[in-house]
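In structure tokens, the next block holds one chain alone, the form predicted on its own.
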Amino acid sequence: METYEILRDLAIIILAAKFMGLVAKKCKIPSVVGEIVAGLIIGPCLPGLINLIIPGVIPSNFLSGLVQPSDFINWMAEIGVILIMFSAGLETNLKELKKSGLQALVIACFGVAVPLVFGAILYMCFHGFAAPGTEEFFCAAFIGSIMTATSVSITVESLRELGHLQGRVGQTILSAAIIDDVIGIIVLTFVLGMKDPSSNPGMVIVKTVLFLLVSFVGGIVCYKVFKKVDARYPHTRRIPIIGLGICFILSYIAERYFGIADITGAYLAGIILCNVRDASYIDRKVSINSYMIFAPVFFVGIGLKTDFSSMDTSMLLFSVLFVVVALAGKIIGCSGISKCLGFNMPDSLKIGIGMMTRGEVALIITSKGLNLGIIDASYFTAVILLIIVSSVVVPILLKAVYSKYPDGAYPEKKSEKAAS
């Protein structure tokens, strides 16, 4: 690809992403959905879909779209996803995690386990039940891992608008979603470690645990050194530059020496630095690069890779069931265990609904699977549909449940009042 073609593609991607992101916000949908749609429009997906419905209506020289997937875009997107996960780690509130205690941890574990199992069973219902260790079993586990991630941003904004973010339920949802992402990344790390059919599951566990231990020990040393540098040179450019360097180094070590996804290293790098004084300053500076160019390239790149030409009745049915199962998995897992932990039924339902949203992490996991050849591009359809549906449905359901059952107003009390 010539240099001027790269510049043209970047211009189209950035402008299309910004425009469709604004349109999505106007429609009360996350901007990332708009950016993905931008990729569908400017890439080969839309012309191919139109040509599939009405054969011959699109000239053959226009079927490739305005922008085509390329190695350059893929590498830019990879940097984008690393920066997104680094920012997610920087925004993690470890003190809030400690406050939430055992309840949020248990809710998060069930919020990961139930969708993981449901997703694997759904895949095997379509492709046949496979024994552990086989390629089909691995693909089923990967589909389940896509369902594990919770995107709390939509829920947080909805709870903030309703005035319930600081309540017990709101804080439980927030903490459980943060822990959910951590566990989801660990699950992804383990699942990807099993990609090689000849790999020993025990070795995968050893490598994962070893990397976490190395990250923990190295993180403590890195944090103490960085804290001193931050105290001596606060709010200087060298602080985010060093932070970004740590992010890339840990991403490289994870992938190169432990066979673990680079995004795991990026996320842990963010967690290591999340308690330094200038964590928010680092996040702001990193987010400028991410927001301006790398993240839009990542999300638009998903749209560019999405292929509806292979969509058939079976895949359409799978996509619909994928959405239903993913949403039901969070409701059953999170609401069920919340009830067992002492929450009343309305509050348990609020927690389950609040944990249903999916977003960037689900896309990141899916993109990783596509790049590694685990799944094909047609599965992006199911994931994008899940993100759109959950982003629209969750705020509506939360408002409805909170309107009927405000915090502290329980059905038992209402019935007692009516009886008196």
Given for the second form:
There are 2 protein chains.
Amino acid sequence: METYEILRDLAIIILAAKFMGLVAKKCKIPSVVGEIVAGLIIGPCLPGLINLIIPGVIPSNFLSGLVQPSDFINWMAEIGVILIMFSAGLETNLKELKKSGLQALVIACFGVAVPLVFGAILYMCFHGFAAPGTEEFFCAAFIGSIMTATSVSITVESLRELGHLQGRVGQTILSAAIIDDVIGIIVLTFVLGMKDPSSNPGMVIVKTVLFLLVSFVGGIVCYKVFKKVDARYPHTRRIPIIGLGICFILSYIAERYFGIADITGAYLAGIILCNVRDASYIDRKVSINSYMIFAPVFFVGIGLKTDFSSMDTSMLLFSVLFVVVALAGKIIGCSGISKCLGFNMPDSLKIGIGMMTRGEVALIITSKGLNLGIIDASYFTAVILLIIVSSVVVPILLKAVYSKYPDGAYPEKKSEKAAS
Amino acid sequence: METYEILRDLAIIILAAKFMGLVAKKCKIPSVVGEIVAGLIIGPCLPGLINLIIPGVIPSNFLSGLVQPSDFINWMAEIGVILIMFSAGLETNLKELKKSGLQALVIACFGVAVPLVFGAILYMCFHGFAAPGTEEFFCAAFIGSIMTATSVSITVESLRELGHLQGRVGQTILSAAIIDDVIGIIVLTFVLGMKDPSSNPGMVIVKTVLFLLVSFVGGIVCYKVFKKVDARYPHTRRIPIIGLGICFILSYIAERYFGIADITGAYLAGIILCNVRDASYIDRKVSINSYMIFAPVFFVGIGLKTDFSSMDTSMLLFSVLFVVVALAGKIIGCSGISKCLGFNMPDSLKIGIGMMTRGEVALIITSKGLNLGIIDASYFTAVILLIIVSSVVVPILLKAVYSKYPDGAYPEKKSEKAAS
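Now that the form predicted on its own has been shown, please provide the structure of the form predicted in complex with another copy of the chain.
Now the complete complex, all chains and molecules, led by this one.
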């Protein structure tokens, strides 16, 4: 690959991603969906699809599309994911999380557990029952873990629009969604730890615990040192650069020495630094790197790798059921436990609906699975469908429930009493 | 190369670059020198050197250093150079340039021509006379063109410190340095155009003119369209992204279709957009991408590729003479013509000294030559030496001349009369 060709690829990717992202926003769907579609259009997917419908209409040298997946794009995409997860970690508000306490934690746990189990069962319905410990069981667990992470941004946007973000339901959803990211990452870490067929669950637990321990101790040291540097040189260039260095190192250590996904390391690095004074400064600088070049490459890269040629009726059916199960899992898990925790029926429903949205993290987990050879690219279809459907459906449902049962319209006393 | 290994390389590179850059700044030398030294330390150069001095002291599996040059680093470095040149273009002040007019232009021309000729002659002194049109002649011209570009940042810093930046001499140096970048790029374009041994100078001129014509017409169209988008969506993310897209495309077109260096395309893209309202906004966003990741990779990459093992007495002598000739070339060219243009003797000297500094652009040109196989990595030594010496010497000399001959202390009337 000539050096100047990467410039061509990059130009096409960032411009197409921005354009399709804006189009998606106009259509009220998340811009990441637009960016993935951009990848489908500029990559081998679109010409392949046209050729499938009208064979021979595309000359053979146009079949590979404008941009092809390459090592370079894979590497840039990997950096993109790392930056996104680092940013997510940096934006975590640990104080807020502590305050919201046990209630949100319990809701988050059920919001992770139910879709995880549902997802695994769905996979087994298609591929037959798998005994714990087998490779098939691991795949099933992986499909389940894709369903776990809530993407709260669309819910936040909708609640803010409706004026209910600061209410008790809104705050509960927000906290639970953040905690469910953390739990989701732990689940993923554990599931990916089992990717090595020779490793036993005990070993995975040991490795995971060891890594968390090392990160905790290392994290405290990093935090203390960083805080001093930050206090002495606030708002200087060295601050985000050192932060980014820590993120890259922790990601590398996680994957290289503990067999844990690098994205877990990046997320943890963000959490380690989320309480330093310049956390939002680091986040801003990292985000600019992310949205200008790396993140578009990641999302477009998903589109480039998506391959509909292996799509059949069974896979299509699976995708539709995947969406239904993922949405139902969150509703059943979160609404159910909320009701048990003393929320009234409409509020429980609101919480369940608010937790249904999925986004970047689901894609990141899927992409990780693809890179590790756990699943093939056709599963992206199901995940993309889930993101689109959830982000279209949730705002509509939230609005409907809120207009039928505004906050306080339902016998609030009972719920308040129970919740206090 | 495993994906997670790029994270390790990146972490080491950005942290080492920042650290050594800060050390360099403390020592009052440009931070890019520190970043290059970081590359020497973390790359194969340092262990190789130690091994050369005390054979066998370094175990063979440590001989390659912490970080090795790789495709990935090359690609990231290339993007780094493109971003630096785009940024330089964006920071060009066309109005200021027009105002300073003919005088600065003439000084710049001589500041390019004299070192170019001197450099070529120096090369021929070592490799024998080369007739125009031969490959050797082309190498000689290339060595000359490395000497052409002034790096004004150190001079600006020194003049600002001395309180003379806004004076006539300061403004003349500033304008001449900017113009000499443009002329330097044109010279480089022309010299690199001759890299193909089958191409004749006529063809190179036609290609260069054609490219400038295409860029001019395309540039006007881009500028008009961009201005409209910018007016409608000021300070939105799409502005820097579209700008960057244009930069990548023009760089690609330059190299792919006209055989012109991609850095020329990037610089031109910057000049095309330097007058839009959000130019400084684009520049800020691009700079953040540049200084966080890409630019350090470029400068450290130079250190990684530097190889002292091919260094011999002849090369060492060449390096020392290279520095002397490069500094003398600017003094003779710029001071000489300034005197002819009516500046008094001390002012002419100040201008000549101010134009002696070299920096990033010299490195970028050298690195281009290395990638194209025109020169080998040992020439980096000469260029790095030139940057270090010039940036140490110029502030000292400027201060000395200014304290001996403060502005106006010399018969100013004569020079004012002549200059008006």
